[in-house]
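Quick heads-up: it's one chain on its own, the form predicted on its own, in structure tokens.
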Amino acid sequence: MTRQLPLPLALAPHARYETFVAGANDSVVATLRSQVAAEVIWLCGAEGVGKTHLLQAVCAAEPQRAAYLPLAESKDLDPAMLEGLGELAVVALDDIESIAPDPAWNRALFEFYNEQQDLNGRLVVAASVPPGRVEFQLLDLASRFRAANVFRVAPLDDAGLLDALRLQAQARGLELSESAGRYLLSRVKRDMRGLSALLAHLDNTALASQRKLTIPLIRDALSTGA
């Protein structure tokens, strides 16, 4: 069954395995790339270490048979949207702890989980903590997730962050020199979520001003509140 992702759930164009710098996360990436059927993988780690990037990369590898759901936006999402997703090859659920207190989401997720595993689909979820520390309302659901294959996603060091920035810039058709990348890293919060958002802004700024992605452009963008 093929499902077209709604626009709010579309994948970021740069979120691919090829643009993910693994650093200490080689085993995580290798496991995700393995595409084992009926597998449940739980990614945990601090904000900005690349969990969302990896979830979307998994889906990008199966573009017609995958769905990515950002559950932190659950107030704007209906649990009924899980119906039928068990037929897809892979489903990625981001910020799963955000729906843990909601009984309706717990019931819908439990039914989806059972359907998907019966049909040999892959489920990849992300949270800030391991499954044993997420207080799901439905105990049977909590029990299912405690059996998941758990990986902690480690943050990148400065060299890794620079490599990741340059890869993402390249994916956008931009050239980010090492000196410009280091200038940027020395002046902003060092997490990939914030850096990716800032790079998108710099891309728009460079396009609008017809300038290259240089230190002067970065300095001007930061001084105007980018």
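Residue numbers count along the first chain shown, from 1. Being a predicted model, the structure only gives us computed values, none of them experimental. We call the rigid core the largest set of C-alpha positions that still match within 1.5 Å between the two forms. Compared with the form predicted in complex with the partner chain:
- Taking the list A127, L156, A169, T52 and the motion between these two forms, the hinge point where C-alphas stop fitting one rigid part best and start fitting the other is L156.
- Superposition of the larger rigid part on its C-alpha atoms leaves the smaller part rotated by 12 degrees between these two forms.
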The other form holds:
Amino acid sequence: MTRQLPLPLALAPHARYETFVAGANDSVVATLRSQVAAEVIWLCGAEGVGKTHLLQAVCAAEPQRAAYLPLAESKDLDPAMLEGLGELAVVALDDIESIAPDPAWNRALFEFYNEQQDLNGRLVVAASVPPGRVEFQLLDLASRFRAANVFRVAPLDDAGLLDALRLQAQARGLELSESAGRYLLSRVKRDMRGLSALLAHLDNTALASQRKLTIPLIRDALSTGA
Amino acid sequence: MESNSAASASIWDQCLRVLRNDLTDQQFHTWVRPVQAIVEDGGLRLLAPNRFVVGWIEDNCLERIINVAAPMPVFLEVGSRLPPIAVGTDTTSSRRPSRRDWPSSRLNAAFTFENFVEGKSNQLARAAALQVAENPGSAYNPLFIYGGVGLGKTHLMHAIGNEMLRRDGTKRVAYIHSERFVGDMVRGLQHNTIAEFKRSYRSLDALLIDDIQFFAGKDRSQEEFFHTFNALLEGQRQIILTCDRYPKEVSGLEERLKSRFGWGLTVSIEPPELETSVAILMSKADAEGHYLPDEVAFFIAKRIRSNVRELEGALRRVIANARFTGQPTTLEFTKETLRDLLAAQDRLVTISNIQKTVAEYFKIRVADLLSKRRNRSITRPRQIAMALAKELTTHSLPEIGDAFGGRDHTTVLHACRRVKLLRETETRVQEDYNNLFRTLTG
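If the structure you just shared is the form predicted on its own, then what does the corresponding form predicted in complex with the partner chain look like?
Starting with the chain above, the whole complex follows.
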């Protein structure tokens, strides 16, 4: 059979509230949706529970200017990147603990924080742990984050994961049956980030071999080192 | 104006729709969403918050934007404009003027004397603040409020400003964080508007500067502030300053500034005692219209000792969860809601952690603490570290002695007694001890 060469298109559904399967996190979503001026919300939770999705959903839902900053990549970003962001209606900072030991980032973030609060902006932060466990180099900054409204984003249970997986498959124009979904979930590490990447791989495999996304295809794809 | 904004909205919306599909979510929200678009002089002007955003757009999607906007020319630069007032929605009405419009008062109306909960720990500071608000420029000038992070210095400062304005709406009062003062000054120098900067600050009736420890090491800013300070004081205008420590102890601050800070009244705010913490929680819950049972307030106050900000954060979390779930705020409910937050409090304090923290605090090496050296700059921190180890860990005195370079348990005992005595007689030691205690347990 001739194999088609798939184009590397990003077909994952856009990160919005509507594409977030909340599971036990409905109170988190409700709080984010109703966040008021000058409020700081701190999301914590393990990798792959959907924190990044939520941060981007906050930006997507904001009609005025917004910014999402992936601080895990702070090595490639300059602290001066925060300049001017205090004037935005909402700013989302992902993986904030990555900059905690860095004095320059601490100072820049502190200045940004003060300006943003002054101008009644909304701030949403994500980290793996609550603010009390992040050892910011600047105590003033640590103290300010401790006043945040802290929410733990809980991982999805199997039913939730299955919903999320099928939603993502749908966005890619794939049909993932419930049984195929369950088959997949019982064989791989169950965090959303890994599952999304796996789905992209399955999508490519299905397209290249012009087969449907069935249990045999998943078995083949997994056995070839997905 | 309105047609312009409608035109820019529609063209920019088209660009956004196209870019949304071209870029990943991350790229789109990091680099495109911060941009402000306005149609001006027949062109689409894109204002980016900083040069990094400009650079990224130039490299990755400017061409695409130009294609979508064609034939309208596109200009991209760093900058920002205030959104037009009252166009359709009121979503912007709560936002205050941009920083480029200084000096505006920047006072937060939510911080008043009425909702500042008084206790032993802040009594004197509050009384002095009220005096200043009632008699600005004459009671205590400058008023210098110092204390650890999150204890209410900023609240008190805003309360003074708000009270001054309530009494006389014509007064020009400005609150500013010291970092912003520095930033404004630098911008003034860069854009050749330093004269305007000086005039604006020196024409105030009251200047409130928060966290002046951030002036440390910034000589040019200190110089400028020194002259502003003198001008205001000579004109009998009120100056209020906050700092995280006693003025004389801020390193990197010019002596002449330190000495002037002491001309008026210097007051401290201490961490709240249990009863004050409970009163703070009750008052905040009341303001939110939320019923908080005594036992819940005591539970939260007992578990979060170091910091009022954190206390408020915990309360906010409890109220949010109660509202969302519709459950009453019982003790069990509160424990469950705060489980993650409190788990973070219960971090283990180890002897080595204490040694590291104390060494950093006194700017010496951990090796010094463990060494045989006996000069006072080392023995005092060593004794404080031993006393903290006794108070914060369950280790026996011999174990503590061992961990400090194999010292005898009687040495540890002596250190603990000595520190206890010093804390009662020397304010400085008491402050150092409290700061370290808070750092280790908070």
